[in-house]
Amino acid sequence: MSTSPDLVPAHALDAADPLAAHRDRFVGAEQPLVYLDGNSLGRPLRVTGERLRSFVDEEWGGRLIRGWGDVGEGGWMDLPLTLGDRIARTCLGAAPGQVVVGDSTTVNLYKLLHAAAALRPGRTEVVLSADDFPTDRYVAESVARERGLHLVWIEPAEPTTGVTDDEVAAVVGEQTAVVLLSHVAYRSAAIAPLAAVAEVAHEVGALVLADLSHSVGVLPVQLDRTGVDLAVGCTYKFLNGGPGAPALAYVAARHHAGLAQPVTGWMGHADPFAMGPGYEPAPGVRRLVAGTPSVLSMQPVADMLDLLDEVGIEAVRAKSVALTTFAADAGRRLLPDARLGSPADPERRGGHVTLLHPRMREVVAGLWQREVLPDYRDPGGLRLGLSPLSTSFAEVEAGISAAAEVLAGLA
């Protein structure tokens, strides 16, 4: 992925491409169909049909409830804890004990807001950014409410380039508690500086918490050397878990002893089986975990770290730098009147690459009966989601012509 895509055709990179034969394992990707949008839902891999046949006639049509086993027996109850330390090792970048995969990204964010908040007692703010996704501003607001706690809002001056370190250092104080910032920013896919912002806060005395919903199987994450104390992310992007798969969320093993979060279901108990009249937390990242695993959508999720375990998520990675710059490059040429609303430096731009114009909302309503499905996020933004091991450079190529064209019969 060394030559510069500027300068090479789609087919020839695609020819060059080390991962490209790993695309037939994505169900779909021998139709014509262009698909755009990984980074809201991945494509299904073939052998995950395969996997939940054989789960439902053997596991669960053959163990039924001998399945769950009991804590520590390797059964469905310790999914949570062995699906979290395949993805910490894989993506993460985090020792074993720290994931657990369990819940939405909404209710775990919830949960570790709380938690991180409580292990802050007598700090009054939380700082976030205004260019967020929805979901974190509206569960910090909620959050917000419930603990007596006040928002300070960062306002990045430049979205396309992401919240800075320093912005977060001019408004972080002796009353910060939490910075909660994403990754990989959802409309821009700017990355945020995990590490520079955890030491700024850290001065301080307050805590961050990472949402890594647009980065965890597209790059390195490396949470343990970040630095960062709590982190949530999502499945069903990146990692193929499907439509509602359990998301992940990660607490630093230098807080479980004080970890106390809001949602405290039997699954988190010490003893579940026990019924006991009080809940008493289970040691380390267990606690987090409220009710019944998702267990059959934590199947395709396995199949997905099999293949990342087989590939390596340096070489995605790397996939991911050549897609995206492609993308800006062809962005460039075939749409001359939008402008990139991603970082021009692919080291500070994530899985997606976001094109702006006034009637993109138009444009991707005909690109949809078009059979080309990409994204579109507010204010006027093609985005395009860029799944390194299912999408090809041709892929991203027809995409963008078929919006060029789509633009000039709406002008």
The other form holds:
Protein chains: 2
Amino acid sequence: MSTSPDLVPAHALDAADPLAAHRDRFVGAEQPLVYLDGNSLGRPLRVTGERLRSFVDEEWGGRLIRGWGDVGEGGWMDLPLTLGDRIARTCLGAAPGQVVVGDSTTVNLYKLLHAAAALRPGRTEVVLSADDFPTDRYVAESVARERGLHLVWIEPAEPTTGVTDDEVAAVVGEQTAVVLLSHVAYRSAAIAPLAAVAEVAHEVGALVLADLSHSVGVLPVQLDRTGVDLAVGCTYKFLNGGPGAPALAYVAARHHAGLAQPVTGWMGHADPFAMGPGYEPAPGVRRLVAGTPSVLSMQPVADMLDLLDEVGIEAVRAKSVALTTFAADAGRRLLPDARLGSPADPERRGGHVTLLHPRMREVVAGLWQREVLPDYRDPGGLRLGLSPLSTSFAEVEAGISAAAEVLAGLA
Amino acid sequence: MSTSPDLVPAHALDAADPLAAHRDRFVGAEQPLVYLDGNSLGRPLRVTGERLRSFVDEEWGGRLIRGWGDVGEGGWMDLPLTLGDRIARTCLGAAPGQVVVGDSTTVNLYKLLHAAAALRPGRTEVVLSADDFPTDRYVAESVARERGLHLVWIEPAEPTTGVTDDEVAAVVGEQTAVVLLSHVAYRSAAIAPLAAVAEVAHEVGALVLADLSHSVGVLPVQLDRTGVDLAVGCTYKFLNGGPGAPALAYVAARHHAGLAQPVTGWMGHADPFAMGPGYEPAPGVRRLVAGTPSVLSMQPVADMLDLLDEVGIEAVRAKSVALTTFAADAGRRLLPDARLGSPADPERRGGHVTLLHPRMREVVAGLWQREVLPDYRDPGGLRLGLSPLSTSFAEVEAGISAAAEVLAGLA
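Since the structure above is the form predicted alone, I would like to see how the form predicted together with another copy of the chain looks, so please show that one next.
What follows is the whole complex; the chain from before opens it.
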């Protein structure tokens, strides 16, 4: 009898998991609740509540206005860049000085799509996928309308494979300003071949803007090496920053000289406290900062980066692959009428797994009633977000077993 | 002997102050530090640290993804509007459904300047003051460049009086799309006559966009009654939301039907979780929401609203007037070489007082070394931000006495 992964029981996988002990560092790990939506909102670390309490009483309340400091003095003023550098090093494979933390993914997308168009003046097209997350599509439509650009949509032939470099090559040309694509697709978890897409885009002189929301913190991105020009990403999914934590924006150093974005707030000025007439952009990515940085909501992200530094993103990825493989196998075994809506090859798959069945909307509603929390995504997708450091194999098995029971019980 | 205010000692004013006891509700009130910059960053309330800790462990960690709910279900999804309604009722004199909390003041200004231009298509001018806060000027420049608008600058004749309705009347016309102005000037604290400005703007069909950053929480705004069309404001000054807390945006109900803004994120969609093709704006001000609301950093604002509801904004204003009057008198008495850089009439003055002297930059540097924290604003302004619920008269006296000592000690 073979020891194929779907026959190894969950408890044995948990017992052999070198990262298993970290699960207890998260709030709620001891509860019977099964949480399979860490890719929508990561659990808080147990240290985070106390960190915020002490931030309020000691840093905000104690330092008061002195907490800000001036640019380069190591205070809150520098947090958008210092936290950006930490994410760059720990998760993104990006050299320092290219990542800023602030605003939302939506606002950062807006800024960087404008920046891309400004870096490629005269070009008239934005390439994107019809499968992209709504905000990406909506913001691209808005920026295109404002700048008189034309949107060129890729309709992925097979959602589970995501956008391919061939599909991009088929539509880019000398009119393409920028190709916008998700690194990990929000429904299928398909990993886009960033380096190959960057190559075909660069061949025609176009830029690539990657949305890393579903990849940052769960797999090594190697952003500098891919040749991607611009990127945005989210910190409340696999970086456990809490509901609405500020997002990240990346601009490759080679584009800093020509970088321009329209939300020209005082905090992106070269000398914010001079308060002088006329906007003069700060050097590098600091010009992406617009209003006053959201210091309070950056605190929890630092806790998760501490843990990721301890564990290492490669080990996180190894556990993630094991979890998604186990989920796909358990789905085949326990939900034989469902279809895998994610790449079967774990190398092509991010940190979540989607199982498709026409009645999954009802299944998810039933699961929520049983304190089993996955997500639902049209059409018919049970989306299992498997946050590697806070999810056990037993939790995955319990969740998929419960889904099978709910499905069997539907009239 | 008369009992003119400058002869009543600070300790007597504190003893007679009906709001004095509230000062102990703030972190650090017991410390010798003199904090006179509450209009830049308000002190935290003592309850806020614990509120955040319990938010992390119980709401975020306990509710997890269920915390969001769907629109209208009373969860985090509704917070931008429910918190907006609370601010509207407690501080702004605005009916429900017109205020949203989210993003930064900068981003909200950007959205509302675009919205104003869209509400007045074909008009080519934006009127603003050269004395406006930098972000207001920089963002107006950017939006004007993007939309091909022309900026018409008001150079206030006398900074201490702020922008007058006569100055606005002199420059508005049938080409004016919008008049942008600060309700309370960030340097002088001069209160702009919003209702009178709205009247002269409306006479020529223009809109008024008010920046309430230095008025919200410290004086009753009566926004609906002023006729102002659009407004933005800050929650980390007199609303004590913490460094970088999300801002507010107001749009008068009469403009909701035609309201359009370019940062079209999924959270401003009529049905965000449908994730369908094409952006369809949500009804009313919810379409101003762009990315995922910053739930964590909205929590402290709710604590301050609880206190403001208990005290009432009229009582806060009465204390504010007493504090700024005392500061102006103490300045005259203790710093006879300085000049009042704020309106002498308390009815024309917001919650801070600026004292002008060519050497104030050095004075403020010396004060910071003595744990006396006012702010400095060019040219030569010692800016005393007197947060009514956390500042005592003794603190004001100690601060101005220390300033006199530092000034006397300069070579």
